[in-house]
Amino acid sequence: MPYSIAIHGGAGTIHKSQMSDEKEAAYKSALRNALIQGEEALKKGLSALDAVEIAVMALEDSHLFNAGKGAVFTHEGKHEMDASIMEGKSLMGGAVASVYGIKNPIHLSRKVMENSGHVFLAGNGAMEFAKEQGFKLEPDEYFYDELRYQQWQEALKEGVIQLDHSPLKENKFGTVGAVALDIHGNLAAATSTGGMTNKRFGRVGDSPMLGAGTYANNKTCAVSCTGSGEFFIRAVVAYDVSCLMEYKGYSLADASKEVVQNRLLKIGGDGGLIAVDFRGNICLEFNTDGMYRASINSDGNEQVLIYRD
């Protein structure tokens, strides 16, 4: 059976002009490094739930991206973060919401799916399941970084609440996502995400949401979303892809392009997804100037891509 896996690391405004060449190599290595971490587990024979949580985990760790060690900061100057994992055999499916002080929310979701009896936890109560399964809290410092904390100080004194982790006004959404089909033909999808600079009232948007930011199903595809996550929410984006394969007969391509180029943008959202469907075809669709992304397949074809072009 052929393998293949996507990544990506969030989308929105992202011009190569405003982009140094050390940080846009930064970016492709983090980005390269997660991908071949999930392209091995997928090459030892492990499950694609094992390459997307491996290989999110990898985005997770690096403070480059809006997930993990390089969450943004909220209103009141925390944490909080949000996950989602799903595995297209079974449909079985795990999430956490507003959980903080932990150092790779994906595999928090994991241990909700399998070892919660349920698929969604939140708030105090999931961290206190994290701690039931020995997850060790990291302080505050682990997740500090400078350009974040500017940023929120920006947002502060703007009284705004951003969507990204760029310069006010320019729209980038900091989710980061693993999509995988493995040799034994099952699907899984991964997305996290540290949501949005500044956000207030425990915020939840699309990425811990099986159907809206996260979604795999073996007769289909795998779908991880990043973008305006309300929208995201409202449109069902993930499972619509799913629905329009499975229902209308839609190809990978026509459904992910019809999803976020037709139907999300008439409901003014702006992002993208990755997605792979059971036969190892990939598609990397989105509505933005760039998407951070990388892809390699069993045929060796690779790429990792920042900007639209």
Given for the second form:
Protein chains: 2
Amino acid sequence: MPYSIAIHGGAGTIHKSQMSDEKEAAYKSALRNALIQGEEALKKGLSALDAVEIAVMALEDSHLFNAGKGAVFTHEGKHEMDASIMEGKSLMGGAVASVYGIKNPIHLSRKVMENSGHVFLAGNGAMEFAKEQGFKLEPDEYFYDELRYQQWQEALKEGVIQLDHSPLKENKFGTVGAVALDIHGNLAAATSTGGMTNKRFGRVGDSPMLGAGTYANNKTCAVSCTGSGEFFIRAVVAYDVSCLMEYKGYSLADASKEVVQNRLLKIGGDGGLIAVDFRGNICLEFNTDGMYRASINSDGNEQVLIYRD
Amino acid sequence: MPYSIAIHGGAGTIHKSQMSDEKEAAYKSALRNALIQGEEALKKGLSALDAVEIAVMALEDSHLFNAGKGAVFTHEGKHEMDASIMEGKSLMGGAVASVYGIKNPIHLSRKVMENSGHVFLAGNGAMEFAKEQGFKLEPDEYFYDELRYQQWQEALKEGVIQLDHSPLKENKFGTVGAVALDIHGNLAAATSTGGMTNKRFGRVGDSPMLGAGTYANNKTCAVSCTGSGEFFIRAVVAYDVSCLMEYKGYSLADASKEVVQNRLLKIGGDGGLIAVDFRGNICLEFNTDGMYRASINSDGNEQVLIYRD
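For comparison with the form predicted alone, would you give the structure of this protein in the form predicted in complex with a further copy of the same chain?
What follows is the whole complex; the chain from before opens it.
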């Protein structure tokens, strides 16, 4: 049986002119590391759910991406993270919003799915659940990053809420995600984010929302999104791809294109998504200049990409 | 131009044998009061968005329904409320989760939609936004209800999380909602809830999730759900009704029936939904014994119902 896995590390205005060779190599290396960890799991016969969790944890552990260790600063100088995971066979899922101090929010999402009796836990209540599940809290220093700090200071000065906006005018939607088909024919999707730099008011984006930022269904596909979250919520992006396949008979590629390049753009949303279908087809679709992305399948076809080529 | 409006006050095991004539009359009167307030707005030419907000506020102001004033007790003896609202013309929406002390969470959702630059705010951050918007907090006494208190004590004793479960073994999913088509041809939907009795861990259900508990799109329909929220999230219920209409050409009635009686039941979800389509057709579909519900349209067809008849 074939397997496939794809990952993303965010989409947005990512120009080669603003990227040093070293930085580009670091991003590609981090992407490839996460991809291969996920692939190894699939090769061993582990579930798609395991593979997407492992790949997203690797991305969360990198300071390069806005999730886990690399989470951006909120208005109050904290790191509030959202994540969700979903399994295509059972349609079970788990999600957390506004959690802090958690090294791997995607792992907490899985615990929500398996041990909480619920799907979606938020804020202090989610933290209480994390403690009951034995999660230890990382100190603030773990999440400290000089670049993120500068981005926050810049955003505070400008009085704006930013989507992982760097001093170099790189304008990127910081989210990580993974989708996979395992050798048992099961699909899974996972998404994790640190949200928006300087965010206030407990803003929740699409990342922890099943149907919007994350969706998996063995009948159709697994999807993980990254972009201007409010638009992804309003367009119910991840489930829309699945519906176009199930109800209109679209291919994964056509469904992803229709949602990202037409329906999402019509309401002003920018970003992208990664998806894999029940046959193992992979689609990496975005309407921005670039998207950190990588994929590999059991035929050995591997790609690690950043810009629109 | 025609108008239509429908409302619900929750679905579940609602048996005539457990309902006194007085209680039944009180429920019907409260439903009719909310319905007529919404209809008056539509008659005056106000928007569907105004009408569903007005109708849901009337339901939130009644102690009979699990939303606003009648919100159930959490594990900690508090009242945490979720709500969302969506407009079918612009596909704009607003939602709040885990807010407290707010008389009308649906009104706060609308402020999120109009004034926050975001779609979904949760917890303490949402409360901060409410204060900036001039919302005053009601004291705990405003939300106190002897029956709700007994339900909480019973749930604490049994150590279970309950969906608005009464000592009389009435097992009802407490949520309120409204959907409307206005004379300008625009649709809107709104949902509000106090969640589950004895709930912990900042559990978020489908009510504040656009796509799951609430959805509106002028091309198809407006939907508000009530039921076992976790299943409604996993089935992306509200948007699924819209997708079946848009992508498969189903009528509102067929789409609602397929989602509630087939797709939702298959994963074990119970509850119901109210929906109105762009032509003004109304559908009140549920797979439980009863659903507090009412509807009226510009032809004067009015119904106020509780049980499955």
